[in-house]
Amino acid sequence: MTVRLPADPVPSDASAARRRPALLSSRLVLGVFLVLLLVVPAILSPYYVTLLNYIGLYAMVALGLVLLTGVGGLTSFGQAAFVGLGAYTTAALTTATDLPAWLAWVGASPWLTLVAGLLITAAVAVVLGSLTLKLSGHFLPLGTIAWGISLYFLFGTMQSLGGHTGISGIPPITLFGRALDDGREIYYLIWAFLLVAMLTTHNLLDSREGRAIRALKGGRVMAEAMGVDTARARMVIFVIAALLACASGWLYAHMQRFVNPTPFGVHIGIEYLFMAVIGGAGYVWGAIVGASVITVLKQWLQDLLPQLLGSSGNFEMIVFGVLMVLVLHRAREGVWPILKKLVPVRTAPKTIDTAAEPLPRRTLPAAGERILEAKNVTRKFGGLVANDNMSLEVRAGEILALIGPNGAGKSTMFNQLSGVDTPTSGEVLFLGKPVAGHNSREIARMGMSRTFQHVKLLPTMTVLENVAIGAHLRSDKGVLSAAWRLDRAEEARILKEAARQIERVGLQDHMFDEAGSLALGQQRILEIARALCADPCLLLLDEPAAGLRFKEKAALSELLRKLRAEGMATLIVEHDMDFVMGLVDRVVVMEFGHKIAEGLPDEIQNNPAVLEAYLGGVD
C-alpha cells in the first residue's frame, strides 16, 4: 500500500483550472528529447553533429561540477586536468610500442584503457582530495587551481607523453566489431555515456547517500550530528566528478585521434565551471543546458566578433565574463530553472510505502538508569571560561531542564555533551562510556540525538527528506547501490520511518512542502522529528519551544511526556519558564558558566539565587 500526494494542488474552481497552464508529462518530454537525440545525426550536417559531440563531452564534465559545486558546495577549477588524465592514459597505452609484457595487454583495446584510466584517476583524485578537501573558504578553489596547473604542465613536460607536440595515431573505439571512426558513429556512444551518467547521478541524489551529499552545502554540523560522515561524502563526490571528467577525456581522445596539453589547462577548467553555473549548478539537466549555451555561443562569437571588431582574438572570453556576471546577478540558479518555468512539466508524486518493513529500533535503558553524566566539565576560549566545573546527569525516563540567563553557557555545554565541541577539561560519560573528544557522529551512533538553538535544516529539501536524514545511521546502503537503484527497499523503510515521525509531531500536512517554507516554530518541530528519526535513547533539545504558539507548545509537551513514558531521556535548554516548569522532572540552573542550583521545579522557583540570577532578572 502506498500513500500518494497529488503532484500539484487541485484548483478550487473551474475558472482557476482554466487559468492554470497545462502540464506536460515528464516522461513525454523525456521521450521527445531521446527521439531527437536519435534522429539528429541523420538530419544535421557533420558540423552540427561534431558540435553535439563536444556538447556531450563537456556536459559530462559539467555534470561532475553540478554534483561537486552545485550540490556539494565545493568549487573546483581543476576538472580539465582529470579530462587530461583520461585522454592521456588511453592515448599513451594504445599507441605505445614498447610497453612491458605485463602492461601491453591493456593497450590492446580502448575499453581496457578506459578501465585503466578510471583506476588511475580514482587514485589521483583520492590523493588530491585528501589534501585539497581539508581546505576551506577561498583556499579550496586555490588548491584546485594549483594541482590543475601542475597536471597541465606534467602533460606538456613528459616526453613519453609527446610533450607539447602531443600524441597522434590514437585508434578508434570498436563496438561490436564496428570501428567508431566517424563523428556520426561516436555520437551515439558519447550521448549514451552522458545519459547513463545523468541517470546514475539522479538516482544517487534521490537516496540516503544523496541526502548526505546535499547536506554538505550549509548543513555539515547538522549532518555530522545525525551521523553523516561529511568528510567521506565530500571525497565521494570529488572522486565521482573526477571519474566523469576522465570518461569524457577518454571519449575525446578517441574522437579526435590526437591529444596535446592545450585542452586540459586551467582556463578550460574555468569554462567547465561556467557551464555548470550558467546551466544551473544545482540541477542534473543544467549540465546539458550549460554545455550547450557555452559551446554554441562560443562558436557563434568566434565567427561573429572578429567580423564586427575587425581583428582576431579571444574576444568570446570577454563576453563569457560579462555573461557570468549577469547570470550571478539575474539568474543565480542558472538557465535550467527558467526553462522549467517556460515548459511546465508534471512530475510523479512522492509516495510512502506503508507496507515497507519498519526499521529496527534500539532497546531503551531501564527507567532510572543513568544515561548521561558530565563531571567537572570546563570549556575555555582563550581567557573566557564558558563552562566552569559543570556537572549534571540525566536518567532514562526523565526530562531534565538546563536553564539560565543569556550568556550563561548553556549552548556551549550542549556542544560539549553532543560532541560538537571538546571540553578543555572534565569528563562526559554516555551510557557509561567516555565520549569527550569523540566527534558528534560517533556519539550519534551510540544513541544521542539533538536539535539546535539556531535551526539547522536544508530549506530547499522537503520536510520528508529533512527528517529522513535523521535515519542515516539506521541503514547502510552505499553509493553504488543508490546509483543503480538497488537500495529501493531500504529507502522505502527510511521514508516510512520519516513519515511516522512527521505524523508523530503533527507536521503531516506539510510532509512534501519545502522545509524553508515553514514558519520558525514548525521548523523547530521538524528538527525534533529529525532527531527522533535517529531512534535515540537521549534527546537533546536546544530551545524547542522558541517560536511556538500556545497550542503548539501544548502538543510538544504532550509528545515529550509520551517519550518520557516510553523510557526516553531528554535534556532541554529553554527560556520559556511556563513551558519548562510544567513539564520537566528536574532543573539545573547556570549563571556565568557555573551551576548555581539543581532540584525539582518547585524548589528552583523558590531558590533565592535563581530568583536573583534568572527568574527575577531581565532575560
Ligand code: ADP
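Model, not experiment: these values are computed from the prediction. Take the two forms, find the largest set of C-alpha atoms that superpose within 1.5 Å, and that set is the rigid core. Positions refer to the first chain, counted from 1. First, how it differs from the form predicted together with this ligand.
- Annotation: Cα of G163 displaced by less than 2 Å between the two forms, core superposition.
- Remark: with the core as the superposition reference, the CA shift of A519 between the two forms stays below 2 Å.
- Once both forms are overlaid on the rigid core, the distance between the two CA positions of D421 between the two forms is 2 angstroms or more.
Next, report the structure of the form predicted together with this ligand; the form predicted on its own has already been given.
This part shows the chain on its own.
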C-alpha cells in the first residue's frame, strides 16, 4: 500500500490548494524557472545581470535567515558580519604578499580561501552562538546586534584589512581554467551556489533534523520531552545561516574585486532580515522573492524619487521604510505565499513506504512489574506544600489514575514523576533508577513518554510530521545526511512508524491534515500517538479528557484499554472522575497536596473522604 502525501514540508495553505484545481506540475514550474535563469544573461543588459547577481548574493543570506528566523524563530541582525567574514577572509588571503609559508598556499586559489572562510566562520559562529543563543526574548536579537557591530568595527579598524579604505586587487575566481571576471560569468556561479543552498535547505527541512528545527519555534518543551536536543538544533541552524552568509561574502568579494566595511554593518543586517520577512520567512523560496523585491524596489525608488522630489536627501529610504511597515501589516507571511496562490502548482506526491523495515522496539517489562515508584515525595513552593509525602507506584499493564480537585497538587506531582521538577525531599524511581538529575531527553530515552495538559503540537505541520517527532530518539541521521538525502531509508522507517501509531489511535483519516485543523479531542489523541511513537513502557497523561466531548472520551478510554492489554503502564492525572472510574485499575486521590485515599475505583467512589473532597471542593 502506498499513501500519498503532499511534498511541501514548509507550511502551505492547504485550504487554498483544495479550493483551486491544481494545474501546473511543480517540476514544470521549476524547469521554466531554471531555463529562464540560464538564458537571462544572454537576453538582459549588463545592468540587469548585475542586479540579478546582487539578488542571488542577498538571497543566499536571506535563506540563512529563513532557516534561522522564519523556521527556527531566532532573530538575528548580525548576518552581514558573517558576509564580511567570508569576504574579508578571501580578500586578505588572496591579496597578501607577505604571508608566512604555511599560510601562503591558501591564498593561491579563491577556492582554498572559500574553505578557509567557511572554517573560520563556523568557528566564530560556534563561539558567538554559545554566547548568545542561550539568551531569550529580546536579549537574543540584541546580542546579535552587539556582535554584528563588533565585527563591523573590527573590519574597519584592523590595518592589515585595509581599515576603512578596504582591500582592492582581489583576483577573480577561476573555474575550469577560466577566470570569472565578468558579471555574466560569475552570474552562473552565484546562482548555482544559491540553488544548491536552496535544495539542501529544502531537504534538511524535510527530515528528522528538519522536524526538530521546525519544533524550535513554539515547541521546545515538547521537543525536549520527545528527546530532541533543542540547544543543538539552534546551534545547527545558527552555523548553517552563518555559512550561507560567508559563501555570499566570498562570491561578493570576487565579483566586486574590492571590499570595505560598509556592506557588512548592522544596518545591512537589518536589510537582510527585511528581505527574509518580506519574501516569506517561513519559506525557502521566500529568500529569492524577498531579495528580489527589496533590491528592485530600492533601485527603482533611487531612480524615480529624485526625479519627483529633487536629488537632495535619501528619500528612497523613507519611502522604503513606510512600505516595509505596510507589508508587515498587510502580509505577515510575506510575498511568497501570495505568489503561490496566483500560480496553482501541483506538488509531486510523496509516499509512505510500507515495505520499510520497522524501527527497533524495546522489550516491554512483564505485566505486573514495577515501572514507576514515588517514595515520600514532598514539593514545597516557599511556604506552600504542593505535594506532601506522596507515595505511589505504577506497574506494567495497569492504568493508575491520580485524581483530585483543582489545586490538589496533581500537576505538581506529574512534574515530579516526569522529571520536569525535582522534589524538595523524597525520590522517584523509574525502572528502579532515580529520575532526579536527568533532563527530559534522557528520561524520554529511558522509556517514559508524556502528553501535555495544554496540548503542545506544531499546528502548521501535518499530523504525520507531528507524530514522527516522537520517533526522534529512535533514529540518528543528522544534518549532512538530510541535506544530501542520505537519510531516506531511515526517514521511510520513521514515517512508517508514525503512520502505524496514527492508525493505532484511529487518526488515519487525518494523517496529512495540518495538526492545527483538528478538533481538541483529536489533538489530544495525536499527542498520545506521538508519545507512542517513542516506543515507551510508561505513558504519562496529564488531563487527557479535559475539553473532550462524550464520544471522544469513549474513544480515548478504548484506546487506553487497548494499550493496557499490550502491556503498557499508564498514569493518568485527571480531574474528571466519571472518565476515570470505568477505565482504570487503581486510583490515588489527592487533596491539598496529600494522598487522601488509594484503592480500586469502586472503593474510591464510596470513600467518604473522597466524596467530601469532590463535593466540598472548589470545583
